[in-house]
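This document opens with one chain alone, in C-alpha cells, the form predicted on its own.
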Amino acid sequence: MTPSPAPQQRMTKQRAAVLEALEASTEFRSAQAWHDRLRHDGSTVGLATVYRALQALAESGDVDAVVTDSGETLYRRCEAGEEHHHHLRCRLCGRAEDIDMPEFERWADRIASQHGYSRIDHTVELTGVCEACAAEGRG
C-alpha cells in the first residue's frame, strides 16, 4: 500500500536543519535527544519547532516514525526514501532494518479487498533484541 500523498509544506530553515541532522545518523531518536543534537552543533532552534518540524517531516515521508512500548516517538531519516516500507526495530538500542514484506502486502489488500474497504493504509513494525544488544546480555 502507497500512503496518500502529503500536502507539499514549506521547508523552513529550522525544518532544514533538523532535516540535516537527521541525515547525519541512520539511528531512531526522540524529538528530545534531535534537539540535543541539533544545540551541540550550535543550532538555536528550539525544542517545540524540533517537535513540529519532525512531525511535519514525518507526515510527508521524509522521515520515519515509530512508537516504542513506553509510548515514546522516536524519528530517523527514511532511508527507503517515499517507498512504502516497515521495520524491524531493536526496543534496547533502537537499532532498525527496513524490510520488506510482499507477503504482508498481499494478505492487507486482500482483507481490505474481502470486507469492501480500498484505499487502505498500514503500519508494521517488528521489535526484539538485535544481535549486538543480545552479545552484550542486555535482554
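Could I have the structure of this protein in the form predicted in complex with a further copy of the same chain, to go alongside the form predicted on its own above?
Nothing else is written out below except the one chain.
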C-alpha cells in the first residue's frame, strides 16, 4: 500500500479565529459557546466550522475535551506540549486547573491487567465550584 500523503491542513481565517478565541481564555466551553463568542467578536464563522475545528484540534491534542454528565462536549486550549493530565473544573463558570496524578496511569494499568483487560483508557475529572463563583453565591 502506498503510504498516503499526510492530509494537509490549511490555515484559514476561520481556524485562525477559533485558535485566537481559544488562546484568549482558559475556560472550558461548549462548541456552541465558542461559536457564540466568535460571532459576538465580529466573526461570521459558521457553527459547523467551529465544530470541525475543535474536533480536529482535539484529535491532534492541541485542545482538551471533556464530556459533561449531560453529554455536552467542552473544549479549552491545552498548554502546549504538556503530557496527559487531568482537570479540576468549575461547573459554573468553566474555569479549570490542571491536575497531576503521576502514579495514576501505572495504577490503572496494574488494576486492568489484574482483571485481564487490555487497551486501557481512562477518564478522571474533578468538578466543583471555584472560589469566585462561591463568593458570588452562584449555583
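If you superpose the two forms and keep the largest set of C-alpha atoms that fall within 1.5 Å, you have the rigid core. Here the structure is a predicted model, which is why all the values come from computation and not from measurement. Positions refer to the first chain, counted from 1.
A.B. asks: Would the C-alpha of Val45 be classed as shifted by 2 Å or more between these two forms after rigid-core alignment?
C.D. replies: No.
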